[in-house]
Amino acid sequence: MNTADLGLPVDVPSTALFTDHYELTMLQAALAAGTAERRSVFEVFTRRLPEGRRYGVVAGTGRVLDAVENFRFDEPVIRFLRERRIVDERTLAWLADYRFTGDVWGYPEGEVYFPGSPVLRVEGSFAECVLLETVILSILNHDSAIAAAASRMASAAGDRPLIEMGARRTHELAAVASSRAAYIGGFATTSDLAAGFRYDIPTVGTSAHAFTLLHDSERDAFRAQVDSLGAGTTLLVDTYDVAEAVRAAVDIAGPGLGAVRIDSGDLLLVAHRVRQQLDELGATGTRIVVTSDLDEYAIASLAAAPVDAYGVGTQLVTGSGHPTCSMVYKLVARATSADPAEPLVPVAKRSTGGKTSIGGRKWAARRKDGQGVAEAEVIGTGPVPAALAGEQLLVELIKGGSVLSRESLDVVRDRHAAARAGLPLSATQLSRGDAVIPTEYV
């Protein structure tokens, strides 16, 4: 089949082919053996964090739950590993039925987790529950990494506006992604209109060089673009000599141009030279936005620049640096039958080289001090202590199948400020360190 006769949408239809070839394998194996209705809990964590991060950013919760939801196997797909030989014809069966009905529990969108925390919860039989891994790892993996950059980036800026721009840096699909968790983590604006339009994210944009190239001069550039958008617009001023494009922009636009931005050199000192010059013609009102591949170490780096807006792109959609969390889904229980009255066995893998795991259905809360910020991630398998009863992070999001509830963006990006806000101040030092908090066990 030739992908591109599918015509796939931002959205695509069925997520069921996003997994690995094992899952299905396994779930040949378990259905002959007797094994697959087994009730099981599987949980999503990481060992550890990204190196030199402080605290990691739940992200990509909602696409998770549209995932679960799309999770079919329809006819094109059961003829396509029918033709492979994937897996037998018993199986096939099984999955052309197959619906998640089992739960979901899971730290809300926009929390923020550390080692160890059951970030997602999934219970139900092993057949249908081992099948959803991959998806599953592959979104919080990207989102969460793409969100605690934005996190980083915008404790960074302060409050000066971000402006999301990656979407020629990374793959199209990835693009939407990536401007949905940049929101929650703080970026205002996205100039994908692809996410705009899935995700309702405020959109910008304005000019690139090859505007000002098109153009016989800098001035007919400027002038068209007034002309058509306004003296409110953003003129991009570095396409030639900075301070001609300044004063050409202020002489076309006049002293109420809206925006000049900045896209190379030492941005440092040309942003303080830019507001000068802009002040002395009048235009003090005038915002500098910058650009150009800037990073969370260079946005600090920019504090005391008469600066007010960022755009960042490439490092942002590649994690600046970390672009996965590293994040495992591992079966920590299971019963003996289908029944559900069979209680669970804590099961955990035991191995060298730091891959162990510890077993059972954990639960987990945020210890705080006495002025409510937050000093230790609890986690547990036994009843729950009396004082952390009020503190527990995991909620439900799926029962028997069936999603509970949506959230905004804009809920998902405020809890986010909130938990990161509740965070020791140490947290948002963009300098290395362990996780803000310990994980502990009890």
Given for the second form:
There are 2 protein chains.
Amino acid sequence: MNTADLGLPVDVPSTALFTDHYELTMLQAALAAGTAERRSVFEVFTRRLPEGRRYGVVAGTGRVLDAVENFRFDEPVIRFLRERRIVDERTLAWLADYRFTGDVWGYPEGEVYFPGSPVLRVEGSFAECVLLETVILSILNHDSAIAAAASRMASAAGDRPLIEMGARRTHELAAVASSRAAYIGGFATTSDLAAGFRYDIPTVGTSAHAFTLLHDSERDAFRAQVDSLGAGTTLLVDTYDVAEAVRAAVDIAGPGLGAVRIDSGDLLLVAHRVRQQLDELGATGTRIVVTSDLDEYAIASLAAAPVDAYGVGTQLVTGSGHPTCSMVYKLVARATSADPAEPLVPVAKRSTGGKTSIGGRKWAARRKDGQGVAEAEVIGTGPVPAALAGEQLLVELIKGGSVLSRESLDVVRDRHAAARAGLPLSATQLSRGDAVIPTEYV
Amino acid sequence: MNTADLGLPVDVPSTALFTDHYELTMLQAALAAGTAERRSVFEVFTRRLPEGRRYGVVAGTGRVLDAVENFRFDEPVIRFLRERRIVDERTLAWLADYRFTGDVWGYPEGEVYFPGSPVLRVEGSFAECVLLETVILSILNHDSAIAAAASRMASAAGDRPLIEMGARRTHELAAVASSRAAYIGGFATTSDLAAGFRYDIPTVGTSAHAFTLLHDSERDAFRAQVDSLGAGTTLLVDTYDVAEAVRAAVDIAGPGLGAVRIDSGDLLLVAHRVRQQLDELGATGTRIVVTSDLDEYAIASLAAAPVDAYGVGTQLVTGSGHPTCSMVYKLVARATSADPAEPLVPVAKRSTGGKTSIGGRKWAARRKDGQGVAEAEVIGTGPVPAALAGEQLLVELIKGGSVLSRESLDVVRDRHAAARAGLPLSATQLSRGDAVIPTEYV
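I have the form predicted on its own already, so could you send the form predicted in complex with another copy of the chain?
To see the whole picture, the full complex is given below, headed by that same chain.
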């Protein structure tokens, strides 16, 4: 894959500078000390879920594969590092030839995770692995946070479709990744054209209050919209008086009007009134879309209302209170040479101040009960118990530097729906609680 | 400016798809109805500050200028819009020629703002202005949220430098914008190399726990680091036992050791102990850097501790509880033609459900008391009172489609420091409160 394949509108010629300064200084010191080539294993995991959440959602893995493949120190980057004296010439020469040649294993994208789950494992020389820390964490911490919020919203919405419309509330490129993560979590469509372009996610949208205000009257605006977009369009009915707008909408578009959108007010009350009015006007097939500061709780509270679709913005792209995960990238084992035959030594921070972790290269499996419902996340460093051999979670993603395969977002989305469905029922309750299954170390 | 000037590592050939689908459908309908060329004024403002905050910080304006200049519908974008049938051929032809030809006024970047402040005003035809909504809001909502958190942290840190190190906790490109916004808010440096590359922000960093764990002993790791990076480096002392690490650090680097970093534990307690130990070892000039889940409150609580610098990650890039602002982009006035001589008609949403706004093209000024301290944000639509003529906040940024000037980040950073210093003292208290000055409409 070359950089052009990453696609417009965001062409990322290299991901090598999505890196913290200290990764390069560690590399320089390790090259000088002769320790840079020691065989090493890094793992990505989180010590806890965001407060009150019952499960996490792995998202961003596909973007990580792109980032690793495009992690190259080209000439302008080398020149920058030299001019700013960030590392010495020996290190620059090493970086100029950089290609990741190691292996990456991980939870397949869309899977759920729990505290301690080794969601990604990166193996190779210390030098080649340590450099990937920041870009891998940026992607997984962001995308997984958004997907987790999306998943809860999708549970709350049931069969009703969710529209992602948060682009205006987050960084313009975080917005594109958010649309992708939302789709994985169960959203149906996005308003973000860049997400449609880059990831082929279906895009939707019709009009804003500005369109109504532009025209001499609301009726003029509705007529202009219906003339151009057809009676199947969605008319925004809360610029002036909702009841008057609904009457005008059906009058102009006919009873075949596609939908009306309500973007303010008491949505429960207004949706009931609008439904009744639409039905009285014969527009029994006209749908109602609501879009005002919704989160999973507001969506759940509208379950009994005559609402046909939800548009969600701010709360989706900010992770509904948890805009990032706390995933970390830790060295868990290393040898004292590059020799693959030399056994790995488990390593871990041990100071008393917290942030300790468990050393050793880990496997993970999800133990199920007799009905096939998950009952524990089992993590270990020794041999995998025979009973769990078929339930292992980590799959190989990159082998010897080559990406083994890429998945469509629909495959990932279906995987997430299946993974969530395999959790105990209380996983999807919105109230605060602990992780829905315990993590067991063996 | 062509796209190459936007610089690596993120080459954005066009910003035109950072746009919600409905902006293009509104354009199509307005073109068909003959209303697309009506002279229009859109304003960006927020109805309220994030809960408890005393002031907002305008950040992202420089990025908005780049985005507007690079808002072009090139061939691959047009092809995408055609294949997905997002708009009709007439609209595609119009988009292919799109260049913004209007005017943009705004609060200068780094200024503070309050509820209702018209932080940006975009004037031109409805068609050319409506398309810019999403990308402008994405940038301002994200960057201003980060800058506001940074500004509070900078107040709390006083003269001690702040290091931005949140890249791993947010989208990889949001991270670059976050470093920029943090610098505007008062941070001194960043760990993010892409931010150093793109915006020339000073980058810093030395080593992580992985570097210590890679080596056969902590002493080996310290020796490797000091040998390569010099005694002026910063050694991370909390991998195993802090007291032992500090002893080893001074032993290996000598009393000229640059700094030690503490990344876990009770920072107040540990900093005092480490300072005492360093002093006893003769390393009186060795600085102490702390970096563990800090926010403005933790920074303030360390004011009396012997800490020399703070590294801040998660809480900075997530806006310290407020990861986005609630800025909106609203049509506030329009004519019924393109004729500049025709007076503008104020317009505003009026439904009872909330989200109403005040119509009309606005000016804004900050009224000061006898001591030069701000006492009110004054906003109006009529003539500017003579007493406030010299205190107006909006400056012209784009005229007839051309960006009038670009500012260095240092100018913006200094402006922010001056603007904050011009507020009543209670602006920088960390406790929750209302906007520190009222907004008055005249």
